[in-house]
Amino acid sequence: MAAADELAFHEFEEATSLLAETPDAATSSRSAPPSSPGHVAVAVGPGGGFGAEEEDEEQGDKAALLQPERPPPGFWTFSYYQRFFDVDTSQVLDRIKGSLLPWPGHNFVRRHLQNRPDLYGPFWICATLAFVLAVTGNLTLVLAQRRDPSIHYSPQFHKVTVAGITIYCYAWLVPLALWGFLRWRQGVRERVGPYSLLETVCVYGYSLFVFIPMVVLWLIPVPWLQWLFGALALALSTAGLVLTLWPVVREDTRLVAAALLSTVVLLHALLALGCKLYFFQPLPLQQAVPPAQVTPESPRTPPSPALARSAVTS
């Protein structure tokens, strides 16, 4: 009987202490039928919330399955493009990373893509080399009049134009034409299996992330420093997109691989060569004119009677 009544009082606490916590539950008493595998001991009233019966959860399971697929979004809408945005800050640090630190044997698209390639940190390392061209070009200009008075400064807001222009065309339209001739390539020689233009564009994105603090150095009023920072970034970039490139052509003939990778070097250096003599180009010195001296006139004297004789005679 003891035992007994020792395991009533403890039924009544576990109760007691149930109910204090949720008011609206209903226990079940030791002569009801055991309850079926489907649910769970304690039923829960219309405005509780502990413990969702079993059943529940397996019917909304089995309804989003039977739930028809949902079509794809059309190119249109906002939501065909969030898919090329969603990613996240460490995503993007590790691929700037690897996009500056180019080592043979890893792949930059297998390797930091992983077939997940995004237009997130492309746009904005193309605005932010645009805008870093742009002020450090007239920040030039200004420090420049500084140590010279003699030389001229005006704003040059149409600089901001000229590098966003000029960035955002090289960084979609080469890609663009390199997809397009590696597609080509692949008709003619069927191993040949490019990337696609989205991986293309991103690979082509991250790799001008290097020319920003390339940019910003080249406020140092050092010409060769300016030619060496400048060498140092191009290797660096061009060595990431070689390396990246190289599993994709290397198994076409050599000449076309070389012609390819010659023509992907030779283009980007011209973009930074072309960034170096545009926004970083000679000083414009104001030629100040002096004044016009005026030379007193010398007075005039009488010829002399000979001429005089010889003009009357001629």
Given for the second form:
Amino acid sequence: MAAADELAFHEFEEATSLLAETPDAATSSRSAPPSSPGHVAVAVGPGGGFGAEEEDEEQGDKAALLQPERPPPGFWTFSYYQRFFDVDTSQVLDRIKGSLLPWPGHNFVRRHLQNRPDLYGPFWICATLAFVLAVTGNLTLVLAQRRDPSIHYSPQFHKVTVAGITIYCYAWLVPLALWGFLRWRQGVRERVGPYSLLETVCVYGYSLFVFIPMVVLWLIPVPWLQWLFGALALALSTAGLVLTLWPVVREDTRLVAAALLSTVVLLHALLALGCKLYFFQPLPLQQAVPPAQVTPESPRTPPSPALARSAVTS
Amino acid sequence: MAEAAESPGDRETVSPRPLFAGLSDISISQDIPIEGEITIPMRSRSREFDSSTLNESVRNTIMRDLKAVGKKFMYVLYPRKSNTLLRDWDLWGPLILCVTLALMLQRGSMDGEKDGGPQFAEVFVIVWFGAVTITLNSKLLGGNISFFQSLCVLGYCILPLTLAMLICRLVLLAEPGPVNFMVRLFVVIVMFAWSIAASTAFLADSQPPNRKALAVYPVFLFYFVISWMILTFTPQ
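Show the other one: the form predicted in complex with the partner chain, since we just had the form predicted alone.
Every chain and every other molecule in the complex is listed next, the one we just looked at coming first.
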């Protein structure tokens, strides 16, 4: 086909003419990665000697495409959100380890996040925690029914919805409020900037990770052990939060700093307590057993663990 | 038409003539020896709805779609590294499976207690919104799989769990007891592992290698929740 051959030959000639005029220019297609824009822009941009008009337009197009500073994508585009998921498996695991083992000198945000907060961790840790809460709450009912067959078992699926809404609201609205408060105080003090909203969400999200093994360990039906695990997990989690927030509130007045930190700790403790009481509550159908059956037996048989648990935790 | 472009090519560039004007000047069998088929071989595999599928009977149309769905079921049950599920995606299979699962899992309408199992709408929402969330997660992490391909794979890989639900309902017709529960637990665990294996066989290759675990974990959570719903199903 003569026409197609002529077209192909014409393009090749144009490329070779460009190369001949600027022998030091690097040829790159338009899909060149923007990581090396400086190299190409210097060669192509203010070069002299291009006569043809279409070559000038092409050179202008290339320079515009390969500029080093591109405006960030708008929030309605997909690539805007892709920046928040730019993490590897090893980085996520490292952040989880950092939240599990808080240390007084190490700031979680500076050391582990390193100005690259992600949304993957907070989102999936909250989802896992919500489902694990619902599943283990149901499992305790199963285990209790094995010991005491009078308890009526039901799947209790509505607890999944409650767990999901509670955990997500806590992990996203409380950091929003905290961030807003810190920004307001920053306006008053004009000192070291607080963390960005995403970093605050990250800190809270990763701090919830320690609740997942705590909830699984709550399957063990020994009441004092459950309270011990709860206290340990709460201490680890709030230590992480407080150590992260301390450098930011330290310059503020003592009253505001103390009030803020104690509010953060209190809210976290309320979350743990609420989960314990709602999902692992004493079984509601104790009253279904008629008292006439129980009273002749109670002096002789030891109380069942379910009744003991209800006496301790209610 | 290739013949119109080939020989009078130079004539067409000089003066604009109607497209097939030079055709009468060519005698196909004598001037240009051409052999072979004129029809494009791809047309038989084309998915375009040209007039030939409008005229066929309804039975043919339905059977063609059912056969495609059945073929994909076989690919899920015996997972191999093949691209059929990804290339010719469809959402009929996931819809059939999701509706079947939700119908079997819903609690009866006669009992009004709050503490029952999931309703039909809850199962439906969990399956579809779970699949959409996992797909978005996979795309945000940088995977190069399209949205509907991923939905198709995740939906089709619910097939082992639907089979587990069928088996569990049959087992529940027998008398309740620990043996009953152990059998159901074993069946659900096996089918859960099968679902995970099938979906990772299709989905794992589309992720960058240092993020595979990040993309596979939500799939694990999704099938775990569905398995939990199946295991805790109690008939009224």
